[in-house]
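A lone chain, given as structure tokens: the form predicted alone.
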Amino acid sequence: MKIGLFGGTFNPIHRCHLAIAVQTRDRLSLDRVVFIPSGDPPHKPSESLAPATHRFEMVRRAIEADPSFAISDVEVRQATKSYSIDTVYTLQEEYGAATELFFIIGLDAFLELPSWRQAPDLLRSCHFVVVSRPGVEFLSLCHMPLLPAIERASLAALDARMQDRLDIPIPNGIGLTLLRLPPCDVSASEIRRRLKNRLSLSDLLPAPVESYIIRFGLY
């Protein structure tokens, strides 16, 4: 089995999020992706955020249609701060050694890797997987901590489109892929900010999720 471990806030979940797990798992054949909404995530400011339970719900609610998809409350359901490392450690021990876990990430969130608690040993702990985000380039990653020496033209052909994929190995780990997806600049933070306003959200959210959101007037 090869699996993906999507994690986040979602806050709200929308349409780009699901773009990303659709074609990550296609390009990657990937037997499924499991969304893992955070639960208080170290690197957030919690007076954003929508509660937990929530969150977890616009995620089921978003997903439910679609049978490669799943969803896990293993962050959600801990009392203190949520950390990558304990949730990648969990989820091995929870699908067993014959599973290939692909930690996808957007690379805005990836370059911050560095700061996250046990870094080198997440990097080495699975395959992660990271994904183009708009207005960051994946030249970035040219001097980035953790990371072996990249060649330039291999990111600068990444960003200018001209390939849409590079695998790198990661020294005792298991590797690393750098994905460029079509753009998509969905943003939960402007989602949150129409509502607020009551501005039109123009199909930005699974139909479900509006739907709830609406319901216990969150946002």
Given for the second form:
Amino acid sequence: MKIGLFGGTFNPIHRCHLAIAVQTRDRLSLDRVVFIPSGDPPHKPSESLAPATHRFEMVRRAIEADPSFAISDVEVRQATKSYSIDTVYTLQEEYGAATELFFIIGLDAFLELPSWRQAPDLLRSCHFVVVSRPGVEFLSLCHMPLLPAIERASLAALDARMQDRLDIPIPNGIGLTLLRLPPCDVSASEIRRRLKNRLSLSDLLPAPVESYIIRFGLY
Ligand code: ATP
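Same protein, different state: after the form predicted alone, show the form predicted together with adenosine-5'-triphosphate (ATP).
Below is the entire complex, every chain and molecule, led by the chain shown above.
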């Protein structure tokens, strides 16, 4: 089994999250993509972050029609802050050694990886899949600590859309795949801003998510 792990705050889940999951699944022949909504940060109530129960429920509704998608409550059920390294170790144990795990992450978030807990262990723990995000260049990875040297020309070719995939070996790890996806320019923060200002959402959200937000008056 090849399983993609796709973590996020999903505050709320939007059209581009689903597009990333579909395209990564198809391009890497994954059997399943598991969405992992983050839990509530302890002692940090935030006006803009909907409670984990709502974010979890929105993801559940957004993916329920697709049998190759699943949701995990591994982070939501934790009372303390979850670290990705613990999530990966927990799921490795749950799925067993015959399952290959692929950690799916947007380029913007991947650039923050060096500040994450046990980042070098995390990078080696499973196959990393970094997907393009409008406004962020793969070339920025040139200077990223933790990574082996990557040829600038290959990164530039991804940015220029002359190439749509680059596989990079990770010493003592499994591997890193950079995937250029068709640009999808939606962010959850833009959706929250639109909701707050009562602007149209056009088709930024899956329909069941939009009706859930309206029903519970979120954001
Ligand atoms: P926010 O605007 O609140 O920061 P977000 O839209 O970035 O939210 P998250 O739940 O934080 O959504 O993202 C989960 C993962 O999906 C991250 O790895 C992020 O990089 C990636 N991601 C989200 N939106 C896009 C997008 N439009 N293109 C590529 N990657 C994306």
